[in-house]
Amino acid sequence: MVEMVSRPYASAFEKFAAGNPDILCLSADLTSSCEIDGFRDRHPDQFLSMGMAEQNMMSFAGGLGLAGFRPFIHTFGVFMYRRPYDQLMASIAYPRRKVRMMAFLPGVTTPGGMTHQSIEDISVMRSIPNMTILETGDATEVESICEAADSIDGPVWCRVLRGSVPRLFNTPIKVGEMRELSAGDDILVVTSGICTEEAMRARAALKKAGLSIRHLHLHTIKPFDSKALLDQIASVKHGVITLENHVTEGGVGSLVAETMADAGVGKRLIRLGLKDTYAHGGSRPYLMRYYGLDALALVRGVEDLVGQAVDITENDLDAARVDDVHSLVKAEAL
């Protein structure tokens, strides 16, 4: 049974930054969405609400990292890059703030519809120079995600994981690394964010089928260790499957993908996740299941690579989560 984790980023983030003035909590009038509230009542000399003024905010992010600050920016994920996406670049990225931005609602897992899912963020922050990409995928990432971002010396995006977050790792971030969940040496699966639990709920299944999974999970996406990569795929025989919260233009996919092709590498890979399109509202199961992001969906992503199926039904695969929806637990966070 997975441990699930209450509200994990208000305590972490708590305990982090309280007493150390260097740290400064910056929200734009999403206070309690990002589960900040409880640092804003307890700790006010460290908080600054900057209104719902996204521009403002990355603005003068850069000039409290200037002063000697390290400001943690505070926002859904779509509000901090979309459209504050020149002050993000001239006064955080080209002078390499140690702006901490803490990108909250990462893909499909609000139901609020394009307007809150952001769903091309990594393929932006690749292709920004001095930028660190983190993302969390349980609640012991989301937990070490604030002393991970806060090692780099410059700015850092983060997508963050919030409300109920299931404990699949027992230790923290180590940026640059990455996980491996599963040995195997037929089909290399690499995932990041809520794809990895997914992917750990086929492998099962999937093993039970003849089949041997070697599994990733990636925190790090940006600096990317490729060769630690290279390596994981020279041991497997049939190829790579990438599975991630993202359009597959620009994220995970995109990122193996280039390491492969660089290196020569002549083995096959699928990258599932969204297929330029954007997400309609509704549950987290329900997009994943529409959208080709869960675990029945890496199945089939199998099936593709080996060519035969596998007879795996979603009644084989470990238990899903049913989560409440946020936007009917509270109006204001979709």
Given for the second form:
Amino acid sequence: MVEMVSRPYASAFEKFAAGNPDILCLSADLTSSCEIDGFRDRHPDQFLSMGMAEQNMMSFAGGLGLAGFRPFIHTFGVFMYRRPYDQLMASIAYPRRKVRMMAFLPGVTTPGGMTHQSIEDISVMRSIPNMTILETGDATEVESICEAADSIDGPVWCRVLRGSVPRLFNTPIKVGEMRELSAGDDILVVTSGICTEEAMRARAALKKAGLSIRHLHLHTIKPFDSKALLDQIASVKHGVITLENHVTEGGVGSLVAETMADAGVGKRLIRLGLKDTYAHGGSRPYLMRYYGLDALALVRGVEDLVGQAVDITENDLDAARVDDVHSLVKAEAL
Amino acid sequence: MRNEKTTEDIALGIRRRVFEHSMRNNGGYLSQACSAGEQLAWLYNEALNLGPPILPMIPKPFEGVPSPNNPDYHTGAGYNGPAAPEYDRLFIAPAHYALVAYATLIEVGRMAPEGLEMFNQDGSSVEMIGAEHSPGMEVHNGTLGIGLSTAAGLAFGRKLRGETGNTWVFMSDGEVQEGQTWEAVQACAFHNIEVKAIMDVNDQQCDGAMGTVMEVGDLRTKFTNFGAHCVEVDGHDLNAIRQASQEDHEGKPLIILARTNPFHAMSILEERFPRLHYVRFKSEDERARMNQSIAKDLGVDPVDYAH
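Any chance you could show the form predicted in complex with the partner chain after that form predicted on its own?
Once more the chain from above appears, this time first in line as the rest of the complex follows.
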């Protein structure tokens, strides 16, 4: 049974930031939704309410960076970059301010529909010079995201999970490294974020079906160690499958595709994720099934890659954890 | 640094340099020198408490953008002196005023006159739209609306650090069309940030007179309602500007609305009204007439731009 951790960011951020006067906590009216309400109440001197005004928040954070502070800014991912993209570029990315953008609700982890789902943020951030991109896949990574982000000499984009988060790993994020979760020589599966848990659900059944799966989890998407990935790709026979909580264009799938193309690797690649589509509102399991981001989608991808059916059904997969729709650890339905 | 010239002389010097540059280069930001001459002269000659420049008088060529592989990168803020706690900081929010700002640096002895000859030359740091690395600039402000927010963040940070220097912004009135300006003012008011701004209210924007492009209403009332302490003055009246800057604005941003004439001291520019954003001469005849007229207004010889 997977251990579930309640609101890991809340305690992790407070432990990290409290007592460090150079760390300021900025919020754009989503304070409890980003699990920093306790920090606000207990450390008001380090907390700044910026209101629903993201354009000002980005440039303001840039100004704080200029004054030598390391602001952690908190809001949902979409609000962090869609409206204030210009400010993000001019005030944070270009001058390499040490601003840490804590982007909550990545991809389909919200029932809020298009306006709340950041499905192309990695693609956008990857194309921004000076940007570092981290993505959390479990409670341990959420607990270590603050230290990891703050180790970067420049701006950092962090996809942060909230609420009830499974603990899959027992070591913190080491920026620039990737986690090898299983060794195998048939297929390389590369996942990130919430999709890693899905791939872990599918692995036992795939093994039972006679397939040897090498599974990599990425928490650092930029900068990226192409050489390490190429070594992993070289050690599998059939090819690579990527699975991500993001559109396949510009995300992890593109990252792997570009790495392979640049190196002239002649193996097949199947990219799973949102396929040139927006999502709509719904629960996470429903959305992951509907848009093909879950364990079963990975199994179908494996069948495609090896060219044969593996006779795995939903019943053969490890149990999916099911969150209460109105869990106490969520700030609100969003 | 000791004031060697009067602020009036510096304003006149700014206009002369921008005029001469524009004549030689068949165009330039002439109107901005007309409207903002007094404001920039006053800031540098009287209002700002700045240390001596820490960058060479003749600007170095472009040395690359910020990146982890460019450790020697520096901004153009060094022309305003070091970023020490007791010194003031200035952001030129409308970066297209750069020509006027560079002329100001020369007039106050912070940049060599040769610097202006590098304006808009390939490979130069003296860029047409003032960049972060351009003389006198500390941040990018080519996007209107971001200057006040950045200054607010810096001012808040400096307050937390107990720094005594002021944080100033030179703004333009077109920026009030951007929602970010109002976000910044409300944030300053809410967090008691005493950032100081002087705004060149010349009623001009790229497409023409602001009232014909996007009416913005009563700025003083709007700024006051958003929580600023706002004073409106004649932007060519130095005494009025001086007095406005002394107004008590405890716990609030100070916004000085400097109402200006976009062809002040270059009356012939009125012929080009309302398209004053960047004046490029339409014919040799126009160039010659403007050369004669503006030279006369400014009390200098016409520019021998043929050579």
